[in-house]
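Next up: a single chain in structure tokens, the form predicted alone.
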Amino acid sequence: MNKDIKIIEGHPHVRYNAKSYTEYEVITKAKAYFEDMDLRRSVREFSDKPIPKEVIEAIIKTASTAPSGAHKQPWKFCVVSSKAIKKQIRKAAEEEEMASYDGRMNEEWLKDLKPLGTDHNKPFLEIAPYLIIVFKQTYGLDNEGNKKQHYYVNESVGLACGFLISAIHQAGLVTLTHTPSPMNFLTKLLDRPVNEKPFLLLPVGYPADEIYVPDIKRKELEGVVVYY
């Protein structure tokens, strides 16, 4: 028998193969860790430069790997390149956003995001090179078209998501979570079927040449962390 594999209620597992570090390297690690990702920024000033699609691919397949109930994968990610279709979804998210910003959103709302400069332009969703659309699976389906059941799809997907995030920083990417209210429009423009809700949009390319983000702040160690 092969000692990689163990069966267990009788489902085959397999061995987990887990890295070995010394405490200097753990710890080395998950500081390096860190400082790459504190450099991490929403950027909404894009290069048109081209990306290889293997790039793309690869991104995706590490948010696949994020851990999900019952390990349903509850995600589709859409990629778009297409110019037609980028130009759509800027459209019809643009009509949106001015509806929130115009009267959606109340004076507070608009009050915090004032230091952030955001309006209703969305100019990136044309320019970056690719839109990762991501979809959350509210049910599955079979062959058949039978419904089957997934379990804290929010929960799965926005750790996928946040797998992805980090990705395409690690890649060299930019990116913003850009979350249009309503996003009923993206199940229409790709034509998803009806167990897909859309949950993220992710423009994703370089930065443009010169740009420059809001000077904010992340909340201290003690803000964030409460120890038992």
Second form
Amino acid sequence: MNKDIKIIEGHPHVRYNAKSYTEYEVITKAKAYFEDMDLRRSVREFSDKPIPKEVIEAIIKTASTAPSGAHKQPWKFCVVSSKAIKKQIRKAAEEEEMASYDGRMNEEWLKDLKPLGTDHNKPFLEIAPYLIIVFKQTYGLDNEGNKKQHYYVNESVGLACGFLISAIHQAGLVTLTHTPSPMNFLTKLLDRPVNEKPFLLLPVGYPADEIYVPDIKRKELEGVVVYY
Ligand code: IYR
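Now that you have shown the form predicted alone, what about the form predicted in complex with ligand IYR?
Next comes the full complex, and the chain you just saw is listed first.
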């Protein structure tokens, strides 16, 4: 394809091919996207029905379109489908969670979680066909092993995770944001290099049949927006 390239201050730029919409289309698209995203729920009960690998590839490609500090894309997505590794992750996560629920979390925290029905049991770590463990790269490494700076790493990886969650929902699948704490065991289990730290674990799959999720209400617009 013949790209329309312009050199600006010595660096190549490509024409931004913005799609053009009428105001009516913009309003309709914004509202339709909200209506669909408002159906997204964190789901803790999964089906073991397999998912094609190309779906996993597409949602990770979407996540990786997120903006990042100086476009360093300081993330790595570890995709686990191995039953043996999922089992190891579940065992280690449940051990940490047991210690959290039985002492590390204070009374207010436990009370806040009660309506959500979470506990130290994490069967979804074995049942979901895929686990995606997102690692943040606190710095980069070039081919010679030299350290390269990364910027706004938490913000960047948080944004990529948001894109990933949206892509999972848009694909018709479900997930939840699991943060076993501490999560260092994942570095070892998945043999990650020194510049990567575990950030978030997302099981991905179809929901189990006939499940119920907590009857939560989202804040009204007035509670989350201030206009100036
Ligand atoms: N990481 C624990 C506890 C937990 C904490 C919060 I804050 C939640 O919103 C949900 C769970 C767990 O995964 O069970």
